[in-house]
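This document starts with one chain, in the form predicted on its own, laid out as structure tokens.
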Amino acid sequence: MAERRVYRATTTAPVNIAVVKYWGKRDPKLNLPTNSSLSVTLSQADLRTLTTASCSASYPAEEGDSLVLNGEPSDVSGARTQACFRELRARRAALEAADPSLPKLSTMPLRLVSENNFPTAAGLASSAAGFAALVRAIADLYELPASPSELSLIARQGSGSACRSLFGGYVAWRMGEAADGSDSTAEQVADASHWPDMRALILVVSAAKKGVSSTSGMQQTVATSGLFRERIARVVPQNMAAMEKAIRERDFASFAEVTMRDSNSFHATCADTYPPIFYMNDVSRAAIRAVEQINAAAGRTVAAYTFDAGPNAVIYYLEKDTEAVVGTLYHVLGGDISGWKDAVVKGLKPSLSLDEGVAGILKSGVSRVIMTGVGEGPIKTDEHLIAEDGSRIR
């Protein structure tokens, strides 16, 4: 019966959305990025993949690794999900090799079932928490004694910023300066506790996915942009220094200045690729007006704007400033969109009043919202997508 049996691990992954971006890579084979970047980890409970590993003797050897992604067959013979199982297979035979009594698990196929509670390509950071779930459950499944820092050079290989989502809070991507990438890995600025009432307030634009992905655009801008030279010589550089002060100090003002400024650089420099990249829209431009609307009318910042590659709109806020922020977008996209938390908008008023040039674009042009906040890393769970005989559990 031994050779019978299913091992099986399932964890659950966080989206980070990044304050200071990663674009561009230096070694696209090892997913080396050109320059450092600082992420928020975002709340499980809004926004999660759910990832089940398992492996079994009894896994016909010819079908091979398998992986079930939102219900669908994907593929898993690119070179960057290579990447991943062959690290982690490598890791599981060196303890099989020094203990021998411990069962092959690096020889058996590999079944893996994910679920996404949230879009997927559509610029919401998919590949980052479905790559940081993939690593993390194969670890667990593998009972690899890897850390999180350890784990997110295997993550990176997969999706660059997956290896962000390896931590909860405040997190740095150090880029490194190696070139076999050793020294490009995660670590924790700060966490979720550190800063508990930061607030993000998703704004879903599309759900479409995107016309130009994220390793491609980052190619084209790499070979053509000008932009993109200065960006990782000094702006990046300048805005890592600083957005690492205002998480340390919880200084909102400052952590908005360098959120919004990094993101207007960035795009910037896909506008400046050449054949262009516009991966925000006529609605992303309103958001950003609403958010500068919305800190003239309070005479302070409360509200910060970024956008990853895709036109959906990510605003940081504080908690205690909810009724400028949210009440202000909840008055004027109305309660009949989904998203909306009841226990939150219940009683906000209108406090703040747009233009109705914004109002109105914003209105016709958001599809839903997502509110929630900073939240932890991976964490385990007996929530598994494969029973115990190995088949899926729909």
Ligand code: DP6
Given for the second form:
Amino acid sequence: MAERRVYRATTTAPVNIAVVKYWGKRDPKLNLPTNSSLSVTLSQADLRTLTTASCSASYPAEEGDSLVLNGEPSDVSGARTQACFRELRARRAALEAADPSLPKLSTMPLRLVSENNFPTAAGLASSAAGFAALVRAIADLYELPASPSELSLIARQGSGSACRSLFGGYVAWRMGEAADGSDSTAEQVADASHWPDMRALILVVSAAKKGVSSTSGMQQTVATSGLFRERIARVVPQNMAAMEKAIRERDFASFAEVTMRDSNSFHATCADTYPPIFYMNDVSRAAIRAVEQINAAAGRTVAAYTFDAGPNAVIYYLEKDTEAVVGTLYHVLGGDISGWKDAVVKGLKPSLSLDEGVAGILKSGVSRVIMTGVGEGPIKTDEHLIAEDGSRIR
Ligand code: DP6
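Take the protein just shown as the form predicted on its own and give its structure as the form predicted in complex with the ligand.
Entire complex below, previous chain first.
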């Protein structure tokens, strides 16, 4: 019976870590940013969200749309998720209106199941991968002819940074000018293979308590920080141009300097927010010192740190400098915390030494590491989380 049929599509989507940060909305409803931003898409072998989107006329209408995230029912009534559903349904409805032979998927309840391959406890922002996977999976379910850029416009309304997770490699989110947000989309600056030796080491720092969410933190900054105005008027436009050039030319020293300066600038505007917001802690600051000491001892820039709205350090480095960067941190942190990849750390010597105070703070405050690289955008898969009869597989 055709009307009992369960329609399904499954996709994975990556995490991205910005090297020029998005911080501030000029329109909170449409999630339109005060500045452009640029990120690196991380490999899905280590960090990804897997989402199955399904719909069926057999799903009880009174249940409405639903989402199970990491095994737990998750609220879909929020304005951001609703905006994504609305935009995607409108595009499907337009296809159905143009071709009446198409099944009326836009009228059926949506059932979504989603899971991350990394522990929530890692404290990594998963909303970017989550909304990117949700939008891509529903777009595939609805067989929308939309390009990743057009989908980025929808994912942006779920979470700003999610628009960048629709692409692999190096991705710019152009802030745009239009009041309706139609030109505020993401685009690829370079694909993952453009700079294949780029690596990322994430130092997961346990936060004592949850900090201010990025959504509310950035609007407090917009409302109260004078320094922020300088950042969006001059600092970010310069950093965007310098970053795109550094990536184009595979110039790690420039990439690293802009990455570190932009992270510092973003956290300075947080400190200039009134009352101030602090995302970094003593362990984060020790990670900054460690990177500086590694670069000084190496005699050139081999590592770059960046921090989002939390204490975790993301350290970018090139594969050829694995010994200087990973070797040094592996010997400081010890092999007993989780996340080291044996194939990488085996035989690495502690080539450079860190100041004892810095090493001690890192050793006591880093709870695990994630070793990864640059990766692809969303990938369609048959590894469905919803069975053909509409039931959850896991
Ligand atoms: C510091 O994308 O989480 O990670 O749009 O309100 O969902 P919302 O904010 P979100 O902010 C990310 C902020 C950041 C910088 C970045 O990723 O560019």
